[in-house]
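A lone chain, given as structure tokens: the form predicted alone.
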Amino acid sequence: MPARHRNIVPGFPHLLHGGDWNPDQWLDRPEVIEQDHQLMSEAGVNALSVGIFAWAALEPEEGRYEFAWLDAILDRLAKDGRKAILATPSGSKPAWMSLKYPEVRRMHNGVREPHHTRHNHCYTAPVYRAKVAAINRALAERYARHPALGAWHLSNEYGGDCQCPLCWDAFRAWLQRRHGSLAELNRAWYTAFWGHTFSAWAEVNALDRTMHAMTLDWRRFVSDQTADFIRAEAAPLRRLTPQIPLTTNFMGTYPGLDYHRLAQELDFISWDAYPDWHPAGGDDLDTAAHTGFNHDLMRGCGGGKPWVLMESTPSSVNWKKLSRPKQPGMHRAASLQAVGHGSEGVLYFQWRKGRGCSEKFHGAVVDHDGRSDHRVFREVAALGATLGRLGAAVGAPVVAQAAVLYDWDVAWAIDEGQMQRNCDKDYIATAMDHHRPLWRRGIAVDVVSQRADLARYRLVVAPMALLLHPGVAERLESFVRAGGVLVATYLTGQVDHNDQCFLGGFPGPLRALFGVRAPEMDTPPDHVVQTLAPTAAGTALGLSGSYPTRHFDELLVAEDAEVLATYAHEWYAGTPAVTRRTVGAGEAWYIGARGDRRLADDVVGGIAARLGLERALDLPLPEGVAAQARGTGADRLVFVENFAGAPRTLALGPGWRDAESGAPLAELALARYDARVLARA
């Protein structure tokens, strides 16, 4: 069984609780900083992200560093037994740099951006890399042995691209390394289309979105160039503080960067979660399911290791069209959900609301009045006490027997592809819908890329795997032959890694594995009704009734597969829609249409039941209740949250206790937005 992981912060065996703190914004109000220290004790805070956008305060003039204020902050944190997740300030460069070195500012459409906002720096510019290396080296030299230093926080939410001459030079060099020759690039990009063949590398100097392989390579380049910048930024930190781990904060399914790629440069994953709790016209179960998917994706990026919820709001945000505060109890439920999915703590943006600019009304632990008798502060303090009692969760693994494949290359190919339907493609939503049947049953799921090692899993779901990387088809077949169950959907195996269509029929190199061919696809408008009807074989495997479809209906030819459902309407009525093929010791399922959630639930949930995949609780979960397990054997903890918006009760039976109080529990009564942690008695 998986062993307990090392502590995220070396020598600090506690779940982290705290958040982004910006004392550099309060240097003219020392009494506020002192009040913060007192309030942190009340809230059970033990970790603070410090210095994230503090470059102007650390280096107000080129080469002149001002560390005295940061010395005082870190000294006080150490005195109070707290850890600093110390940031490198590259996310927001000082104005003097933009003025003196204009090449550090990003360029688009031939125009340099002004000095404004944040994250507007060129990752390629040598002078910017040199300035980042210099201040990072100064920070590492000064604080390498400081007792408060717990981890490095690289920049903040990397994102965006630059199309300046330096970046185009770097892109062309990247292309030469990737493709080797101009002839190979022309072949890979299919430049004969519309006569776009390149005769010199210098001709590659503008993005052409009709050339899908070009835009796909550009997105890969941006990820690789960002990863290279991260590696350069981290170099002085790794050299001077090899014992201190490095992270940066991801943003879930953010489309701009391949987080599977960036994760290779980090010691642990962290991410910023801002779900839409209490949405208008929606329910919190949907939000909880989507959030669980993102948590599992972030854990999957880190190879299954624990991660950190680096940013969350204790109340509301201020940058959405509608930002509602969390209702009473939701903060605890959402936070414990994160810990149950593998987070080593709960951190916030932000600790204290600022006085001005764009985030002055963003939710925080401490409001503008600086008081601790608010509901939000009390809920944060209560959570801090809970986290302090859950030391058994620190380093505990999440053991997953199932995986959902989510790949940024696939997302980009679907986004750029001009196909029969160019609206409602919904790759992310489809991946989530096929993750949800496992999540709602309390079955742990890793969300991983096509390149991940699949040997540890018994069930793999590959939604809309339009693009297949080299070798993936062979690895999937080996997985199935060894006894695994693979579920794929419509739009599988249509293009290769250069976004060129496979010849010989879809699903391309997976055609023999699934035993089906998809020569046509219907994309009916929403008002056209199409349904699937199970065959006798499908009914025997748990399919029942009829299932409505929408958006995508592939017309399958079953070449060597068992037909489990067929279409009931239109001119292709009776055509196979869901199939299964036994291969070696395993099975390959193909779902040719976008059905409703019940279809995904019956297929994926039914397979999980037949395989006997381990559940957090071996009992049916009431609608709206989620459960996640961490740890193994006697150390196993089960995190249970009620997102139903109404009370729920679980009959646990004997052998359970409340992990916080130690009280025995045979029945678990959950109030609205209640959350509990269970352990074996």
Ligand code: GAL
Contents of the next structure:
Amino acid sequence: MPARHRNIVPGFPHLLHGGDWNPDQWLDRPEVIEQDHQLMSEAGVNALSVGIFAWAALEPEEGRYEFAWLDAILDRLAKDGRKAILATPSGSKPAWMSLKYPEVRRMHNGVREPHHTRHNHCYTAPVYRAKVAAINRALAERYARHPALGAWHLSNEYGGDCQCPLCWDAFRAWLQRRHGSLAELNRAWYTAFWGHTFSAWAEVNALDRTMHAMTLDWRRFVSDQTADFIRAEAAPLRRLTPQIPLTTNFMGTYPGLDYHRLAQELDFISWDAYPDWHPAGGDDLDTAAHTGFNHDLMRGCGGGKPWVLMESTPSSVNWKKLSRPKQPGMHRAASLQAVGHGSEGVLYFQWRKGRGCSEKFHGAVVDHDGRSDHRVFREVAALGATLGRLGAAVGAPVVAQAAVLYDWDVAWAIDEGQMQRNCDKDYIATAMDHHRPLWRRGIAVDVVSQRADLARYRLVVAPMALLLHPGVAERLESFVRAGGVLVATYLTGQVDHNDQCFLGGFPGPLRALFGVRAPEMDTPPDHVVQTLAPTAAGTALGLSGSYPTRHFDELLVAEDAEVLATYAHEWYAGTPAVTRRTVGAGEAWYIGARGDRRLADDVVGGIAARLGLERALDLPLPEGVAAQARGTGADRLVFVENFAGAPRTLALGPGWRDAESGAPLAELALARYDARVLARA
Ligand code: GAL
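I have the form predicted alone already, so could you send the form predicted together with the ligand?
The complete assembly is shown below, putting the previous chain first.
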């Protein structure tokens, strides 16, 4: 990990502040655009994503480009010292194109979509790729040397699939490359089941969700085909503007695409975060913990490099059943949390509310009245000033000694796998529950895939790793032998990359490493009481009391492992549930049951304490306070947010100052939703 990463926007050493701006909706109202420029200065805005849905304004007729309006916008941004994150407009195609070239529209169940909404182009159709390449080339040629051009924003939130004949042809070609022969495909897909053996490639022509390997391959193909589309979109930009980095906006754990695959096509990761602050019946701490996980996952997609919060709302959204405004302070706390997790700035959807259509009531920095004396505008402007004072954060790395594994293939295999329990499988929530013990202690965590290099970590937690890619078991074993601590849970190592069960007992190729076998599993309904009782060995390692379990109880056979807890109820009372095996210089823990949050906290938090993993602050954080560190040594900045809903105080001791004001700080008094950045005195 370098001491400092390169600036995301070359030659622009500032945290980014701004957001999606759609001047193309206001071309007949120049006074509104002028007002926007002025308000941007008031709000401390330095980066705008422009042109995301502007294809119809840029190419109103096939081949006739209208760039004058965008010239004026970019010229003015440059004059005011701001950067454009210039979008390619493929997320929404013009109506003339849908009519003239029907194959640009997606198809499902043999029916082509009408021209409507957005994000629904066919990513295979050669004509769409050609049209996208042409407009992207025109944009790159025109603005290659424009001083406002800071980065490329490819399309918008790629997602979904298309099942038109062109996509099916592409899928079959992809399968031929992947499996080589039909005989291999039949083997990989286990088609002998229900007599589904294929005798010609043309027979592979409909998705069958009972063939788990087929649906898995289809989802992989959709990710690969989207990545291929991205590569085609990017080609003219890479050729004409090699100095300009490109990204697209991800959506956290969005299930439709393997972001680890897409990330390979991008220069930096950005994502759109819309956490459920002030949730009905929940608390902000849960939301903050979940958001921290998502930030870490997105940073992990980029190999740990800084990333950008490309969209967030300054107040509320308009697409949830209920969306309350962020309460005073929450905007600052949520935004600094993102920067603490590695974001190089804070951008919004949206700069200004549009007048019509489906997002006219979505939160924005500038409301329909165009005023800057609103609470929301003032909080945004105050944050702009704060970000302006935090130049030291730019490029500062997040250094993590712990990792949580999260894989889209695992998510898909769990989701599709018809198993003993087909409700409450909750892979994402389980991954978050095992990330939280570290997050709440201020310990940096990378959320990475099974394929990531694990050598840099001291603790790896692999929740519900149902599917194991080839070579992963061996790599986990080397990690442990070299001194790492590995924690796995129920459902580990049941299927291979073709979604076929491992023979010889679960957890498959990890059986020897954990020294356990899981020949049976109970999946009790909610009214059944089951608890775990720690053994003497478990108590010595910090387990205590009794832990309720739910949903998944594996009945372990400890072949070569210490038993740390056993079941206390049902016919399998006394059966091992949590085990540990010391292997080489490391340890392999197996948690066979879905315990409560306290169990994850005692196991993962206990290990972290024993290993002495580095914390953002060397003191216990009060409940509800989160802390993240960026940078190393004397350059280290610590971001502290209070999500408790009540004031909190931290006794920092000597050696700290407020990074914004420079004032020394021995005690940090945080009001509700307060957030501060600390630097070494
Ligand atoms: C995002 C999208 C934006 C806007 C926003 C509303 O998912 O990229 O264009 O629709 O949601 O919250």
